[in-house]
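Presented below, as structure tokens, is a lone chain in the form predicted alone.
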Amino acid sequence: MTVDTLALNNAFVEDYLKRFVQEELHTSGFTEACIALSGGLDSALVLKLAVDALGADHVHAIFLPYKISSAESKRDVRTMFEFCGIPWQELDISGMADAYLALQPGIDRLRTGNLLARLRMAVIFDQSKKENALVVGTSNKSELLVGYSTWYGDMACAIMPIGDLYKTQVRSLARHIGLPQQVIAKPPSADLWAGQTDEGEIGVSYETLDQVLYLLVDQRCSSAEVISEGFDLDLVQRVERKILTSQFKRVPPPIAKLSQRTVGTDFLYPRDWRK
């Protein structure tokens, strides 16, 4: 299998991805947009989609960094702050986030990790408030599905314009759609500290994951059917254990049944039900 096995009809998928945003915050009553950009190629293309969908004056992007964020970031969020033709709005979190940092000594990356995605949120959060917005989420369906992303922190959304779309297929979409070339051939990072990348901490590149979760998950082929198709044993494994050791990340709480109707069990409509 090669990765034009992911190709999709770019401009029917942007045309799609624009609708679905107009139509959902439509739904739900609001007419804004927050979003948290990040400088990577996600928020980029996000971006990108929502003004397309409901015009510069309607979506609020915010800049969050910490203080050991890159250069590059900032460089890019800029680029794509211009590109899409929307007014420059910073919000540091050094601050909020080394106080608690003080408190935690010998506290781990993967932790501070974490704990900077859960801040971004808060912020973000914070400020739909102000604009009466929702949040649009920036994950990528490759993220979701082996879990490399923060739960309550960049996984926390009113709604995901992009998660059914693997990175090869948002790479092929920002293309399509002319976003700016530094902004679609860097290395995907989510910046938490110097010389990070997803693919590092992943342990694989994401057109080979791409391929292996498209088998696993769109075509539901067995291990192997997939290792058939010539890819490693051990890969294979380490994928989908990623996949089952997340699926907590990908589904609501579970409530305990005490009752006739319970929340997501029986009283299941969706959220425009009352319309």
Contents of the next structure:
Amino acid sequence: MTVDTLALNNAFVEDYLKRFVQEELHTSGFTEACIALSGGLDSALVLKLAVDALGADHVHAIFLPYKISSAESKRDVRTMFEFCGIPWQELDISGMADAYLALQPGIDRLRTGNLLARLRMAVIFDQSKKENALVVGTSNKSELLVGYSTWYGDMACAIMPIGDLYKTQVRSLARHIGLPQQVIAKPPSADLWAGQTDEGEIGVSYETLDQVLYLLVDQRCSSAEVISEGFDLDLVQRVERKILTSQFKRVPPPIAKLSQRTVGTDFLYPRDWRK
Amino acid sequence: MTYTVALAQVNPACGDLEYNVKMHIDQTERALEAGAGLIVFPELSLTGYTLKDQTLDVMRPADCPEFAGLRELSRHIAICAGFVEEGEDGIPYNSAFFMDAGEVRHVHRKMYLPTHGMFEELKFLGRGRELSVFDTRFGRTGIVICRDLFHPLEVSTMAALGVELLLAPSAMPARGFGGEELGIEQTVGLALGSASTFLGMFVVYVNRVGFDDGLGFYGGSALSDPIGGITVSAPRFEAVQLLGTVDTSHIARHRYQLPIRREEDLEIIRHALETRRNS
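Rather than the form predicted alone that you just supplied, could I have the structure of the form predicted in complex with its partner chain?
Once more the chain from above appears, this time first in line as the rest of the complex follows.
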């Protein structure tokens, strides 16, 4: 097992994901997409895919900084707006965030981070209503599996084009598509506080994490088998725990079943249901 | 005998019978104008694939009024299309009909309904229990629906029963994006090659395109010829109609060169099964 095991035919994937964005929107009766840009690679890649799939005029991207958002984030968002040929849109969420934070003395940074993610969600969904658009999500498979995302925050969206791509696959696809190097090369960060990086928080590089996830999830290996591939016992156990403890984020909330037909249990229709 | 077959690699609308019937009529008229004698559509082409509880709303008997336009067209061109069949037992089946000369000549009920991972067919649909072998003006014909094609015993038995033309309507989702072709394409290629090379059959494989709730169907429809190999190969993901030529003389010539069918002896299989049952 090496990181090359995760390599994909990027030309196939690019074509497939553009078609996915186009068709999922059109089947739902929409032509417009809304995307919140963070300055990171995931949202940059989703923006480019959506612009290529729908045309720049149909993609409404917006940067939603908080007062401590890094200067690099703003610079990289600007680069992506220019790269995709779409007009600059920014809405600073500091005012609405601070109004609440002032009422919560002693709030820790995890709660603050979640709050910022959920305020951005509220804004992007409101913007999508204004533009008659669907919100296109930017979560990748690595973060979905370990739960490194905010429930009903950055996870909230109508469709998730890159939700089945590990972070290393996202990077590879971004290189194939030719996104600006500065966006590809920067350390992944949720930018919820100064100096935060994904890999610092998760405690392992994405290259290693993705291989462990691939073995555990895609190959259905036992933890003993993953360790026999040369991965650290403590790491494998930590990853397994993260998958388990974040399961609630990946499923709709359970509904107490009473009737013959319960939403989600035996009232079953495709998302693209049309009568 | 030589005839033209049209491979209708379409994107059905899930649950929208009216839209899909109209699309089938348009496709069939196009094929007719192009001189085709037979048109083949994908699995569940008249209803869409990921129906879930819509199954109950769209199930119809093959001779239902909604399909009258297609039956009428079949006076001029044979049509194989997929639908949810309302069985005489009231059970919905994943079926494909073969219409010719203005009437439904045969209905095949899918026998192997995948119910694992992303597939949940047996949750909503009944299982067919009969091999599909019937005579048409194109020779002895069989239908396998999607997963049926991956059961070599079923396909081999059909060949032993004389099938020369195998129609394989499908709804195969794309997966396996690591190589020069999709993983699922390689699997289908093995099945097509095996049916044509070892069993001497023409196979008309027609797979749909489009997305149902994140499942992306890859297309890649093909005509597999016992002598010529893959003679028609549709692009991935694009809705297209392609034409191919079937020269039935290839069947006898290939089977003479590689007489697997002549050697085949189903009695050996029957004996093995009976011995095992009695042991």
